[in-house]
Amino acid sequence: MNSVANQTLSFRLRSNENLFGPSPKVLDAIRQNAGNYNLYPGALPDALYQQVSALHHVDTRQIVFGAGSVQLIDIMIWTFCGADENLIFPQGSFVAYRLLSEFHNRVHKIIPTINFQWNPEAILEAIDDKTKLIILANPNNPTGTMISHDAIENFMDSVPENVYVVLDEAYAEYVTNPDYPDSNKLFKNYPNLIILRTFSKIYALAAFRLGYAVAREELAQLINAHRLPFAISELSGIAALAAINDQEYVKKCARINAEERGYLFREISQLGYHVLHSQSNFLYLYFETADEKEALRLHLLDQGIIARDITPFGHPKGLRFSTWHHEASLKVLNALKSCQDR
């Protein structure tokens, strides 16, 4: 794994990054294509469209890239939802959904969860004739919880066809649960479904800002028409192509993550902390009070571990930290134990 990333990021476990860094093949591709920094970027490589097309079994015209999946969410909120219309997402989802809704002054309905899980019945009840968009993070950030294939399928059967449902699958490559949705199959059956993926997480290209949406052709064209020109750098496309072509590296990162995630979950549970099962590259701890959470966050910081306060996500009693290699797991466990011993 990439030792440079280890030295640079140390124990910054707050942002769900792949702290092993990108594939060595990505670094080689970047070095080989360095230069021409004074020129505006050209189109993304055709080969990148072809690889994403093959991954999702769709036509290349059904793919639209953005400067991170956040840019695509931003476009969909202000494009699909008019000033008098609304969108829906579960409580405690990715904070960008709320922030972007507020930025565009769009009405947004935040639906309470049940035991950190989405509530499909409540979401369906919240749909009205002004609802245009539903966003579901799967796995969810910050909890790491997952919606199964059958649950999504049953939900989609009840969603009106004129309401777009966005499946934000930023962490899909980390999932090990066999019940995880086959979004490619769902996409074929539901024309109002949009799939979001990113190169920021397991592909470790967060600094390059590249994500993509899979949508029916007319929706992809609409999203693409509202992208800012030159928003995606040429090196981003080169790096993404090298990353998606190195699936062995992706599998290696996913395997190590699954091992450390499982190990940490078991050990943290045995220490008596409340920790959720995760299908992502992070774990979520929840506490009885916000003060208890904050005390642990500060203690972890004293131990050189930067965890994420989840208050902006709507979880004032929650704390999230990324999974990494075994040394990081041991450091986290030692810090959790020492906090109990104080």
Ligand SMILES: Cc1ncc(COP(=O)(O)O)c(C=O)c1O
Contents of the next structure:
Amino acid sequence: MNSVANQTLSFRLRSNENLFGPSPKVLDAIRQNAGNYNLYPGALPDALYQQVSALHHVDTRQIVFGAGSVQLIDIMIWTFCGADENLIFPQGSFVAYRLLSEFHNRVHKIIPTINFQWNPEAILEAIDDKTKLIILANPNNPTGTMISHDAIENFMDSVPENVYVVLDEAYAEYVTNPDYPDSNKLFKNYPNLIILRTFSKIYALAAFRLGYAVAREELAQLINAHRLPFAISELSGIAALAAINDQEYVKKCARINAEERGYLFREISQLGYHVLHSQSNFLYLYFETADEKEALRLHLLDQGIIARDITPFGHPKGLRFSTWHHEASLKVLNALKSCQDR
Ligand SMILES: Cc1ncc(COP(=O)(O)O)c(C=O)c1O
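Alongside the form predicted alone that was just displayed, please also present the structure of the form predicted in complex with the named molecule.
Now the full complex is given, and it begins with the chain already shown.
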């Protein structure tokens, strides 16, 4: 496998990327189609729409692509919510939800979690007649925790139909828990549900900035109408098509990730650290104090490991790092041990 982080001295484990890099078939497609840099991009390949629609069993008119899924989150926040309306998301979730709500000056209700798990009752209580949007990252970033199919289904039964619920499934392909939502099925039953996916994580194309939403047609078209023209490069579409066509590679990355994630979880727990069960490509450690967290973060940095301080996510006592190959797992474990020995 092609190693991206190997090219640097550090183990850059801070951004939940797929550090194995894209599949060799994707790299070939990029090489073969390089060029025409002076021209504005054309439309994304029809075949990409076909593949995504086959993956989600939806019509191509129910799919909208964005320059990263974060661009779609951005558009949904300022188009679905008017200036006097609001959106809701759980505390300690993907930081962009808060940052973009602040940027667009949209009222946002951040609902406290219980033991790092979402609190659906509290979210339902927070809905008022000005609520337009609820965003749930599943698995959640930064904790890696998962909401089950049944829990989402129960929740959707109580959400008013005029409130849109975004299931942000950026890390879906890494999930191994069989209770993970079948969002395609949910999508058929709840017209206010929107599925969000990205090519930045397991497909290893973060630099190409491509994500998509699956939404009922008029919503997909509404989002589409608010996109900047030419925001997505043609090469991104070509790379994404090759990536989605190579599901063997996706499975291979998911398998290795599950092995290393499980191994790290067991070893880190044995060392006495507090670590959460993750369904994603990262692990979350939490500490008694922010100082303890910071001491470990700096120690890791000293050992060439860049972990993510997730204070901006609302977790000042938490530290997150990406999972990768076994050598990286051993390096992290050695650093965690040597921090205890100091
Ligand atoms: C939960 C979640 N959603 C969306 C994104 C953004 O992904 P993209 O690169 O597609 O904008 C991230 C990136 O870290 C994420 O963690």
